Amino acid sequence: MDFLLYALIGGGAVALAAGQLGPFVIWRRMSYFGDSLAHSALLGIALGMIAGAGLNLGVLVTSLLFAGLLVTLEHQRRLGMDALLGIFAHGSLALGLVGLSLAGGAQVDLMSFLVGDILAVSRGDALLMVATSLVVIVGLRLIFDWLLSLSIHEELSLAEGWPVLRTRLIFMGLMAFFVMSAIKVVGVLLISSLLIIPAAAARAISRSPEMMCLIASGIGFVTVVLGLGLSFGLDTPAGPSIVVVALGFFGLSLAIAGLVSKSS
């Protein structure tokens, strides 16, 4: 049964990662720029896989590249920034899928990309993913008040002297690791869906930002747990079970913020 211990230990610390992550993206509007790196990331596997890097390091550097160029871009006026995401979303997709066939699709097992693979982790997986969150949660922790603030109201930022691009470069670069160590729980293809499924079910409940990410943690890890045992008891795919777990949650949140502003 070790498996399921590093399939907890690394999803829990992947989903206290995504905790903290997801509330910056719901406020600052940036789902589909999660959407946009986690295609990326088939991209970087499949460059991994060529180049004979490594998945996790192809990964992480197509992500940071992204990352950066998507920052770059954001403020440029010849195209909407929707349809420039949905450019590089899906055209990032489609040259990971065209890559993998080229790097011997044969041996690959598309679907644990797609849409994970988190009862196969390792040891070593496990102990990436813990890292990786490590610095992603305490990472967010040095820039949470400028990125607070660039959220809110990012020409006032502007305007106070904070530093508004650094800060955007980082929160990218700590998506792009969160990305890395997302792909074995739910895959490329629901990794959005671990960021912004806790957050929203935390926002219906929280009263102040603090609160929201500390719930969207713990909402996340709950959910990573149930997910893990209904995929074993239900004999399902982990990834997909994780997220059904906690679409369960954001009902049940909604419930519970009715009941509330019915009774005050």
The other form holds:
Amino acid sequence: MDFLLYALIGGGAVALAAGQLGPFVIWRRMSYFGDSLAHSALLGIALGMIAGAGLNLGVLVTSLLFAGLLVTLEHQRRLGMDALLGIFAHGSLALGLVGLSLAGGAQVDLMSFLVGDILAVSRGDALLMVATSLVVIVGLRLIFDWLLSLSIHEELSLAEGWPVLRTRLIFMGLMAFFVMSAIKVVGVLLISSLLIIPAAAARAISRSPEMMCLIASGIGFVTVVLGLGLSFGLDTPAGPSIVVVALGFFGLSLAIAGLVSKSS
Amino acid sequence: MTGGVPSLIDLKDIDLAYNGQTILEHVSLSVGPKEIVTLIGPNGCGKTTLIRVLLGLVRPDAGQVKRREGLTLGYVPQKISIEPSLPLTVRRFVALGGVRDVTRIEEALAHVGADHLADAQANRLSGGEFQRVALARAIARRPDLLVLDEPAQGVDVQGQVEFYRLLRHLRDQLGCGIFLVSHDLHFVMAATDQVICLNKHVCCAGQPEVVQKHPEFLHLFGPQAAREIAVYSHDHDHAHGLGGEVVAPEEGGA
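Please could you give me the other form, the form predicted together with its partner chain, since above is the form predicted on its own?
Once more the chain from above appears, this time first in line as the rest of the complex follows.
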């Protein structure tokens, strides 16, 4: 049963990190961005395979480059950001699929990259996921107020002398680390749901930014535990099962929000 | 505002162009300690760009921006909207200006008459309330220079009068200089020491009474506007009602 323990430890750590990043993705209206970044990871896997540099390194480097590219393009006005992100998200997914078939042909287990394969993580994988999640959680803690301030009004933060560019770059870096560790849990197609759904569910009962992050982490952790249970009990794929449980929490939060607004 | 006292900020011969189009041309201005400077001008005259230069958000193509050493800036942007998805109290919003001291935050909120809002959620405030809260965030930093971008936009006349009165009060109490971009040239604050009229270049500058008689100002806005400038004057022994009729001055208005 070791594999279940590794899955719980690795998946739980990733969910905790997702809960910290997720609220910022919502506040900054970056859910499309998260999707694009996650899909680009498939291209990273293919490139890592072709270069023989390892999957994790491939994903990390590609995600970082991609995040940098998106940040530079954020201020262009020719196309709306949503159109541009749509192009990037699907373009990189297609590039990744083509690249994977060139790199590994039929031996590549495509599904494990697309929707995750948490029950196959090794002890080393789980440790890496814990370490990456720690980096994300600690890193975000260090830039929290700056990131919050610039998420509200970037020019005000600049005028007040905050390190806006550095904060944005660090945030992008943390997102890339997160994508790298989350592929094994839910796969590139479902990564942004791990960011957004627990955070959205936490909104209804949160009174402060920190509270929303904390509750999102809590919901994410419980979601992974229950999702693994569901997957084990019904023999369904683990990644999608985790997301289905998260959806359940979101539905519950809608009901709570309805009750709260009725009573006030 | 010379006379040996160093300016808070000095802009000298600022030139700036975007895509070959001139936005600012040879713009010079300075704000002295405790001075109130109001910037007016037609739409597209470069007001927003000038404020961005002054704040250090864009680098001009030519010219110098000189800040007094150790200058603390307080900035109130034209509009801040807080996402409904972000749970944030007013107190926390003010603290994000870099002030951790709780009493300083309370004081700043009290200064702008928003102390009762401290625990309210920032995204539930009205426009007028949020404007005061944004001002509180700026003054909590104990600024030497307060920069406001069209702060009275979207606020009714009574609200504008009150807001300008508050600004003058803050200048007197906190001793900061104020640089204000006004969206409504009919409504330049009477406590203004210097009005700068911008149309890519500085058309004219000086005390409100001087500017409103300046030929370039008349050319730009027409005599009608010139007559209406600075209707709000706290030194008057009367005030104007909404229809322009003379009404009794308000309590504490002078």
